[in-house]
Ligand SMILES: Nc1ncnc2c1ncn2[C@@H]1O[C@H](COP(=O)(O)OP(=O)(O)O)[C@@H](O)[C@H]1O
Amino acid sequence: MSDPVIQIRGLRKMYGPHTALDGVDLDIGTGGIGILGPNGSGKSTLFKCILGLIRITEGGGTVLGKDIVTMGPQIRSSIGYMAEYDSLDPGLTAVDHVRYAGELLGMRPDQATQRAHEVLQYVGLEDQRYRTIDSFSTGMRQATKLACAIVHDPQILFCDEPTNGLDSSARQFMLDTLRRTISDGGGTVIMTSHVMEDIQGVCERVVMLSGGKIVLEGRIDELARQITREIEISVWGGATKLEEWLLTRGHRVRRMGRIMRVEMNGDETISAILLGASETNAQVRVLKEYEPDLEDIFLLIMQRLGKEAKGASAIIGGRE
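So, to be clear: I want the structure of only this chain, in the form predicted on its own. Can you give it?
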């Protein structure tokens, strides 16, 4: 990891008797990093502490060399924040809204105006910049929020559910823009999303919180290699019989309708699947080694912690 732009040491936050963060140590460098965790894990509290919005019980840290305990306003003027909630004035045009955001961050009016035009082009709204926000689609509103967050060219960009409510084309454009922000600017994007595919598409690293503690941290590709290899098969007839056949012979099976993933235990696993298909008359259409993704990593960690999570919707829900 590159030199950290955010350093947190021994961070502890209490709300009365409740411990929201319990001794968090965290280094965040440049690039994309996803913050994961179920409801009540401490994600929102961690952000508020990093941005100097709430008083810390114990510990501390720095953001871009600025102390999170004593320099909250300076930190907030140095970062960009794209909120999940609707934070736009519907009566303003896009260019006026982005210009105003720049002026609030201390830019001169002429600087803010020039940058507003530049970043609106960057996020794909050059032709719509003189339209009012109330005439914008959800995708255009999200793009405007991103433009407001990057108007001052911040080194760190916080994005809270940036693809929320977007159709497939707008979602892809948003993800491409965030990736370009990292690759072109060499900055840091800290992103939360309930869609694991979006996190994996933008971020190289993830941090997972549970119960106010960091339970997972690292590069996504390295974490995926720690998961037990599986063989994925697509079964179009006799899936239940094949599953029972494999289970009675000691194979571990994860089933999702017609798709089954069988824990790989050497070359004999494939032979066992083929033998089982033959004996049960199951129609196996596809057989391949499965490449684990971020959701698999999350579910595995939750299982190890003894907590139930049925899918991506359980990963990031509402705020703590």
Contents of the next structure:
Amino acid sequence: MSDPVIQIRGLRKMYGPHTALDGVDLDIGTGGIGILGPNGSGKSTLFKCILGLIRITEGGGTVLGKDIVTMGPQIRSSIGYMAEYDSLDPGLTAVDHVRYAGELLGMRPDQATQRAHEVLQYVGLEDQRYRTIDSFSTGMRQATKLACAIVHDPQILFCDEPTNGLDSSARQFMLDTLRRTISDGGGTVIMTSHVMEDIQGVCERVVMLSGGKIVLEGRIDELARQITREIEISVWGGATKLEEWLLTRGHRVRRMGRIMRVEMNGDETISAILLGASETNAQVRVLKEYEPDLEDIFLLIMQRLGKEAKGASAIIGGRE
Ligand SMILES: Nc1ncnc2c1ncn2[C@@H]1O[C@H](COP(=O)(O)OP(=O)(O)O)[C@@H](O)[C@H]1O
Ligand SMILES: [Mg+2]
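Please show me the structure of the same protein in the form predicted together with the named molecule, now that we have looked at it in the form predicted on its own.
All chains and molecules follow, beginning with the one already shown.
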């Protein structure tokens, strides 16, 4: 990793008797990083601790070299924060809101005005910028929050559940915008989500939280390489016979209707599938190497940790 822009050591946060973060150590460099975890796992609390918005119980760290315990205000003026909940004033127009956010961050009024127009165009609100927030859809409000967070062109952008409540086109647009921010900006975007696909679509690294602890961390492609390779086939007739044929010969098969994934043991696996298909008259329509996704990685790691995981959704939780 390049020099970390964020370093966290032994971070612990209690709300009364309740432990929300339980000894978190984390180094974050430049690029896109996803903080993934079920509701209540501590994602928002982690952001608030890093930004100096709440009092830390134990441990500490730095953001861009500034101490998170004592330098909260200095940290907040050099980063962007898109909070989980709506903090917008319904009576203001989008452009006034973003300009105001810029002025609060110390920008000169003329500079803040110019940037407000630029960033509203960037988040897709060019045509709606003179409308008041109370006439906005959830997607437009989220986009306004993002515009407020990037008005001062921060080096690090924190987005807490940026896709929450969005329909699929607004969600796609938000994810595209975040992706663009990472590729164009050369800075760091840290986003939380309880939805794996959102993280996978934007970030190259992931940190998984569960019960206030980090259970998994790393580059998504490197984590994927640790997973056993599989051949995926799509079978139209005789899938059950082919499945039995493979199982009797000691192959490991995961079946999902017409789709089967067979654990890869070198090229023999492909020969075995083709032989099995011809002996059982099964019609194999598609045969390819399966690309594991974040959910597969998560299930594997949970198995290694010795936890029962029926499906990632049981732990990560579904869409709200
Ligand atoms: N202000 C608070 N007072 C008491 N408990 C809280 C407070 N904020 C969060 N918690 C608790 O801390 C845990 C972590 O919450 P949070 O950081 O919001 O998780 P996430 O963002 O992953 O959903 C949860 O059990 C939550 O109920
Ligand atoms: Mg949260």
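What you see is a predicted model, and the numbers here were worked out from it, not measured in a lab. Residue numbers count along the first chain shown, from 1. Note that the rigid core is defined as the largest set of C-alphas that superpose within 1.5 Å between two forms.
**OP:** Please check if residue 236 moves between the two forms, taking a CA shift of 2 Å or more relative to the superposed core as movement.
**Re:** Passes the 2 Å threshold, so yes.
Subject >> Core-aligned C-alpha movement of residue 183 between the two forms, 2 Å or more >> reply: No, residue 183 moves less than 2 Å.
Original post:
C-alpha of residue 211: shift of 2 angstroms or more between the two forms, rigid core aligned?
Top reply: Yes, shifts by 2 Å or more.
Original post:
After fitting the core, how far does the CA of residue 42 move between the two forms, in Å?
Top reply: Here the C-alpha difference is 3.3 Å.
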